[in-house]
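Single chain ahead, by itself, as structure tokens, in the form predicted on its own.
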Amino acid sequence: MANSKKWGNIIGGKEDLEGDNHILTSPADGSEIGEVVYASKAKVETAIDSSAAAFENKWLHTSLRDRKSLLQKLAHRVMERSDEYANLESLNTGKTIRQSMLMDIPLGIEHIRYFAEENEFRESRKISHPEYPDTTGEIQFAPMGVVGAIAPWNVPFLMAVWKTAPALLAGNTVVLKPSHFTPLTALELGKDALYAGFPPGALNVVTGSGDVVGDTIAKSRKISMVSFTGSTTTGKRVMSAASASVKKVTLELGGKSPNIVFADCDIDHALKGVLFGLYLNSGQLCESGSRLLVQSSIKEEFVSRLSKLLEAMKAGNPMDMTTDVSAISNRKQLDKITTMVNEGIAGGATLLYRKEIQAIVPSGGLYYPPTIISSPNLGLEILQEEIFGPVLSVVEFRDEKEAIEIANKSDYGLAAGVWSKDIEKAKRVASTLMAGTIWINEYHLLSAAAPRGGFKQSGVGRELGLEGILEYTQTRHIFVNKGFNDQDTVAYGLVIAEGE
């Protein structure tokens, strides 16, 4: 399909390229990659009942051994196409295409294997009830049903992969809406679904505008749960959404997250650590370490050392495999991004370091300057909110607990990192850090076996781990009594008195 250059929705095992028709260009050089089909409400609706159909007549009788089958088989297939999938996703996006084979990609591939392969998930465990010695209790962890799932446009094939991996391995069905903007891995994940085994319906993936197909996603009552991953605002919007038919959901949102480098750090490895926690994919991933919070008595050799190392990156097309600087995913994003830094160095803040790039970049991408900013003004707005791109605001503190302080003075708690040699002090800060994920001499790195997810504004619930494939499921709770006892001769005394 990618070789025609349209790509249409999935729905119901097949796919519908009936529909709004858009271009997609790539913001690595201005290209034409194709175009994508956009689903209208109605066609939306169509997958919706698909996914319902599905899970009725089919998921929610197929075993969790057949489902781990199945996913097993999906990643030996998405392994196939790797190449091409890496291919695609740094088109449609503008990331390194080096990130996208050597990082996003096998990550993604390993994730799927993780939910075929992972023994912590039981559908059912015993328990015994203390106050009724003569019964029992099975607790039963059901499938939510049908699960809207939304992702963001930064890590669309990563994305897709967590949001239908472990809700199909709870025994869901899904309908996934991919970014608009950056569909295309999504969409292909979704035919190798059906290339895999997948029954029809079981995963459904259709684009399109927010207003359109989340918005028909939100309000479906005939959907049991929303996962949500993108900005604060929007996630407010789908929350209030979907209040009105009581539907589960989980939100995966902005941050603004701490790197505390303390004193006594190897050095080497945090200024390559804070290098990879900021620029990987130019800023474009909820958990970069946005706020860089460096001990006053290092600050000037840091910050000095950094800038050496960002002048050594290398400029140029993301598709050569080269390149370091990923380009920005879409116009509206790179305009926020010159907004915020423009009207934050028009507020004090201080400009330590911009990279020249503009005369080796693509001169019909989308990108913005790997930069540095400073400013003793904690309140400046592009201290506080996300910015969402390659620019790294400096912080100095003078010990421990005002590192602590400064970290948690924000309305997000997505991520943080904590550098230094004395790992117990390490351990200490982390659990003090209002974050979902604290990071200890690394950043970034994402294991399939652990929860992420935010604390304050950042979110609510989790995706990946046990805890993120409980959260695609409901309590479902027998108690088991095999004959009349003594207890249901007082139970029931209360409204039969003994004698009447």
Ligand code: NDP
Second form
Amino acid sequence: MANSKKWGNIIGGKEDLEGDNHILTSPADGSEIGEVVYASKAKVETAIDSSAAAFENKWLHTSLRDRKSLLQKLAHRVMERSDEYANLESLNTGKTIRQSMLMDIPLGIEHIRYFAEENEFRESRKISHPEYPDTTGEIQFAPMGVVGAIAPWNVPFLMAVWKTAPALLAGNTVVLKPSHFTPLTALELGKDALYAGFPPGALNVVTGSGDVVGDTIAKSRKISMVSFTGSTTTGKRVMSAASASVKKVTLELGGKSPNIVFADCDIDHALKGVLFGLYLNSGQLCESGSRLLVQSSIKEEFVSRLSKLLEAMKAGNPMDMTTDVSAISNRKQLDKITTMVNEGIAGGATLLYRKEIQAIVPSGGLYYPPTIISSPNLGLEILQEEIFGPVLSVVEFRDEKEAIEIANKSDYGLAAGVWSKDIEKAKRVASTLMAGTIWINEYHLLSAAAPRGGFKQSGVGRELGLEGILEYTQTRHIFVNKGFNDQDTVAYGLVIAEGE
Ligand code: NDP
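Other form of same protein, the form predicted together with the named molecule, not the form predicted on its own:
Expanding to the full complex; the earlier chain stays at the top.
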């Protein structure tokens, strides 16, 4: 992989290098990484056909045990190449190499293993029908068929794992579309699935723009389900495009997650958690704790100490193991962050802190400095909408009731954090927050066993855990009359005469 400078699409068991070539540059320093072939609409359709054939001819008849065994082999293969994956992930996204080596790649490997080893998912369960004692029922969790997976650019390897491992485990074949900005580790995963022994077409990976590749997937009649992660705006478009063929759609969308710090917290611990909660990956994580809600009595001390911690973060080349500050993954995103912050400040927000990094980061790279802002006007766009960058907004609250009110006053509901030594209070607050994941005295930590997803406009459906696997299934009920006798002599009101 390290010497490969050209990546093609993975279609029907082969890397297809034919098509439009695009040069990828690293957001870390602007250097050229290599060329990627974008799939045309026709190539995407070929990939869908190949996944449909793989589903019908092979994967549907492959046992759950064998599917798990292949996932185990895939985890092993990625593990052997983990340094290459980490290097490629950081070059392509601009995230620090330390993060790729200690988080994205090892967590992705662990999560493939989780799906290879978990034993909660059963392909069927038995029921009895209380109304009809002589009958039994079998509820089967059948695969959907071909799943179209559309992924964003912020955590490309993890996202590829989350969208493919549970879907394959549940018996589906997958056409994965990584972001055209960051397709490299997903394409490598497609190659390694073949190396591990997955049948051709079980996992096809096609990259290119959303308007061509994503739209073809969303509209295809041969795809039964779309699993999408990205912005709320694009998620709505995908949902609408998928409706023409009545596809199942799961959406993991944007957030504006509150990190609620009570005065009775362990301040040292909470400071680290708030920093980790927002500045990891330079804020380009969907569940980032981008709204700091801090109790009035500790606000000044908290913000001042947080600024000092940010001051101590090391900016530099993300490919250097000692660097803390990740680059921004693409120019479009850097422009969005810059515009939102500038408009927020013009609209009355106050800049509380901004780290000086420009002289230290590589000149050809894309960077936004870790920043803290505040405003008493909670209606400002910058306090309501996802920035997806290293910009924390600070809002103070007086008491528990007000904290909950402010936290829930959002169109989004992906995640939240609660910091307090009073665990009962923290749990009480957590249970009233309208969000899919709530950490108490913690942030960001992900478990493959725990379903994640959003309330409100943060999404529909869940990823990971048993609930995440079940999303990739459809329920079939088989009703068996064991006794060969009529269960209802009046057949729900229709009297059927005996004899001819
Ligand atoms: P998008 O939501 O536009 O992109 C997500 C994925 O959808 C990409 O693979 C993209 O393709 C694809 N896509 C785009 N248009 C279509 C379409 N019409 N049909 C099908 N698929 C499509 O995210 P952006 O990259 O534009 O980022 C914008 C904002 O989204 C960010 O600023 C951030 O706020 C949010 N975001 C949220 C994420 C999350 O995890 N919830 C992750 C990333 C971003 P391609 O980009 O290759 O053209």
